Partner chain sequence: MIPTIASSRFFRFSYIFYVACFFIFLMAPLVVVAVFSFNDSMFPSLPWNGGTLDWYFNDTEPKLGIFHDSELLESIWTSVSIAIATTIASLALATCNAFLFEREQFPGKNLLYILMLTPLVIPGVILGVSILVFSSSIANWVEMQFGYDIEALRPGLTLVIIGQFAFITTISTLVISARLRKFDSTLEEAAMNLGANRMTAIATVTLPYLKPALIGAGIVSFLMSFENFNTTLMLVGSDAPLTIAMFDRLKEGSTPVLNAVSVILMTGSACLALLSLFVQRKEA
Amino acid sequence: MSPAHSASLSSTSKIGLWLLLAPILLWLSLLIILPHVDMVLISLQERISSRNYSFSVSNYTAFFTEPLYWNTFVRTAVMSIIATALTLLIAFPISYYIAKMLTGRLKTALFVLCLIPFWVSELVRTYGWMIILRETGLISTFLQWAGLADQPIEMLYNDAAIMVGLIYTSMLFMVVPLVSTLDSLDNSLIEAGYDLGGNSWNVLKDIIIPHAMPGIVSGCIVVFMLTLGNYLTPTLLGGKDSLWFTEQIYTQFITRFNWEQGAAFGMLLLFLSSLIVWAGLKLSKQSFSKVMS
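Assuming the form predicted on its own, can you produce the structure of this chain alone?
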């Protein structure tokens, strides 16, 4: 092959590579990078008069000097971490059962059962929980019918209702990576653990969890970020006193038309999620590329 022909093939390969990358590069640039750069610029503006702005960090200082904003920010982070931990505790045995205990059509059927609730929108799923938990809902009616309550019980508009909704909404995103990771665990390793005298706790701690750690961290990252940025579920199940930070962002953008403050809140939420994900990766000694591969 002549050098000219080789150079022509190399040039064609590069053009093909750029054409393949063009859609994802356009998507990242137009919908992710540019909007975030614009949000940073807007968050560093202060409105002096109509169409007149100056550079200022007052939107960020307002966050730290207003207890409502700060308390809501911390509450959202803590609730999201708790929701992620509870989702992991519930999803892990379910995932292990699907991956290691079932085979064939039964395994596929149970996996599809986990998937079915996500065929409808989050709004419909949340309304489903409202029908179950409201004062005239299924649980309250059953408790009165069974004689366990003498009047209707309101189970909505509290932290427990928000937590139930968040866990239910995020469950699939924890189950899928866990099933994928646990599926790759060789059963002979588990048998060897028992043959060497280990009990169930030793096998779980020394063999299953270390092998499943990339799936655990991957699921926790996805669930935490979805929970932290969730708006619909906390608002509907928690009511007007849900005190969720995305609600504060919505209020600034849509209700008060204060885009500068809303942009600052959005950037603070992005910083918080990035910081907690980074801390989680460090604590679990995992790399981002490994858990997302």
The other form holds:
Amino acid sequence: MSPAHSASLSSTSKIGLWLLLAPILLWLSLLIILPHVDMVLISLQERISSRNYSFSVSNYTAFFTEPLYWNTFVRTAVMSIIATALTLLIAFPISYYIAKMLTGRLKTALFVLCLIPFWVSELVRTYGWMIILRETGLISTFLQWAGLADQPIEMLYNDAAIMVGLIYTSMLFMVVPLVSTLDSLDNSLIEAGYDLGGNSWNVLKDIIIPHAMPGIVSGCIVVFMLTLGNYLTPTLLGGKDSLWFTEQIYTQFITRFNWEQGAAFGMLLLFLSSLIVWAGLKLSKQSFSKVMS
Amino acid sequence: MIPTIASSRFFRFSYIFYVACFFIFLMAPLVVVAVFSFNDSMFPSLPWNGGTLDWYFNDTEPKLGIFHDSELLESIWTSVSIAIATTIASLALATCNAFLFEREQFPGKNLLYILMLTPLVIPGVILGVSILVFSSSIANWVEMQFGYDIEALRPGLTLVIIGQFAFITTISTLVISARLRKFDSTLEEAAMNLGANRMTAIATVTLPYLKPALIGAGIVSFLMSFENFNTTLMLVGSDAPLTIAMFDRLKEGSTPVLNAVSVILMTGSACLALLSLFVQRKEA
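Form predicted on its own already given; the form predicted together with its partner chain follows:
Every component of the complex follows; first up is the chain already shown.
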């Protein structure tokens, strides 16, 4: 290859590199980075009079001094953690069953069956739960029919209903990573565990769970994220008093048109979710880019 | 706890019972929604008043069927347009991204990769409001400087497409990258040895290889856009996409026409899901 030729090749590939870099840089800066920077700036403003703003942290102090805001925030976080833990507890035996107890067609069939509800919009899923749980719904009518209740029972608009909805909505994001990590566990390791005298509990604790850890962590992170940021399920199943933090953000932005306060709330939620995701990665010694792709 | 290890009968039965309960839990809401779309009642609840197809085909109020409910039909069309635009835009950028991350070496690549993944961990509502805030800032600034209002930067369809594009691109990138990683690049070199230039080689060898991933990513993008609620809610203007229109009706307590819409949605998603499974099966 002549020197001139190789020079031209490297210069075209440099142009090629920039042609590939430009779109992603535009996308990330215009749609992800700058909007969040702008939101931080807006959250640090206080409206003094119309069109007149000054720098202030009052939107953040309002959060800490108003118990409703603060309580809703903590409540959302706690409920999300509980929902994540319950989803893991429910999904683990199912994933284990699909990955380790089944083979062939039945395995594929059950796995696909797990995915089906999630091809349907979240709104429809939540709507289904409303029909089941409401006063004139299936469970209430069934209980009356069976003689276990003498009047209609309202099962919507409480924390349990929210929890059912959140767990249902999150299930896929837990089952898929769990099945794929458990699938890669060699059966002979489990047999070896028993051969060496371990009981089911030892095998679960010392072999299966450590092997499934990457799946557990990635499932938990995604489920936690989606739950914390969920708006639809808490609003519809929890009614007016669902007290979910995304609802507060919506109220500030759309109902009250107080963008400064809303932006501050948004940043607080983003900070909380990032913090917990980061802590989860650190505790489990996983890397973000590995877990997410 | 694997089939080759003996376990008690009681344990095996209770395990299977648990799995069965789980699948009932998984399917119950969908079955219920579908069944109640045929209930001859003004409310999507019991008692059962006999079967009817009114919620699909009836053309008069108060039992307006979905095929005559112009408001819902329009919102379906709005959703489809948004989804098509979002899918095309995100596929184009995702393909560029896949080539960038799989083929190129440059300083800061890891950092850029992590940034590319961040939309996955930003709650949808926050992504929505941040884009709302930023686009209004730009629109307000332009209006102050030039006295011209950029309609596209105010809440509305364009902003919804931009908002969905912002995070769906990440998912498409992951799908396409995964396939590109498996590509044997000597095939491309062979094409170039046979006289093709780089662009031709990519267009005739690499892109056809990527086709299943492109179709798969396209279907996923379309469905994610169609279903999206959180980001859309913050950016929506006067034309409501289907999820928003249904949400508004749900809050008022609607008729089983919503069940009929849901059944149509389920059928549509199921067809797309089967199509994507089929595409993946064929290439595997």
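Note that the structure is a prediction, hence the values are computed from the model and not measured. Each form is matched to the other, and the largest set of C-alpha atoms that superpose within 1.5 Å is called the rigid core. Numbering follows the first chain given and starts at 1.
Colleague: So with the core overlaid, does the Cα of F271 end up 2 Å or more away between the two forms?
Modeller: It does not, since the F271 C-alpha is displaced less than 2 Å between the two forms after the core fit.
Colleague: Would you look up how far the C-alpha of L283 moves between the two forms when the rigid core is overlaid, in angstrom?
Modeller: Comparing the two forms, L283 shifts 3.1 Å at C-alpha.
Colleague: Hey, core superposed, how many Å does W18 shift at the CA between the two forms?
Modeller: So the C-alpha of W18 has moved 4.5 Å between the two forms.
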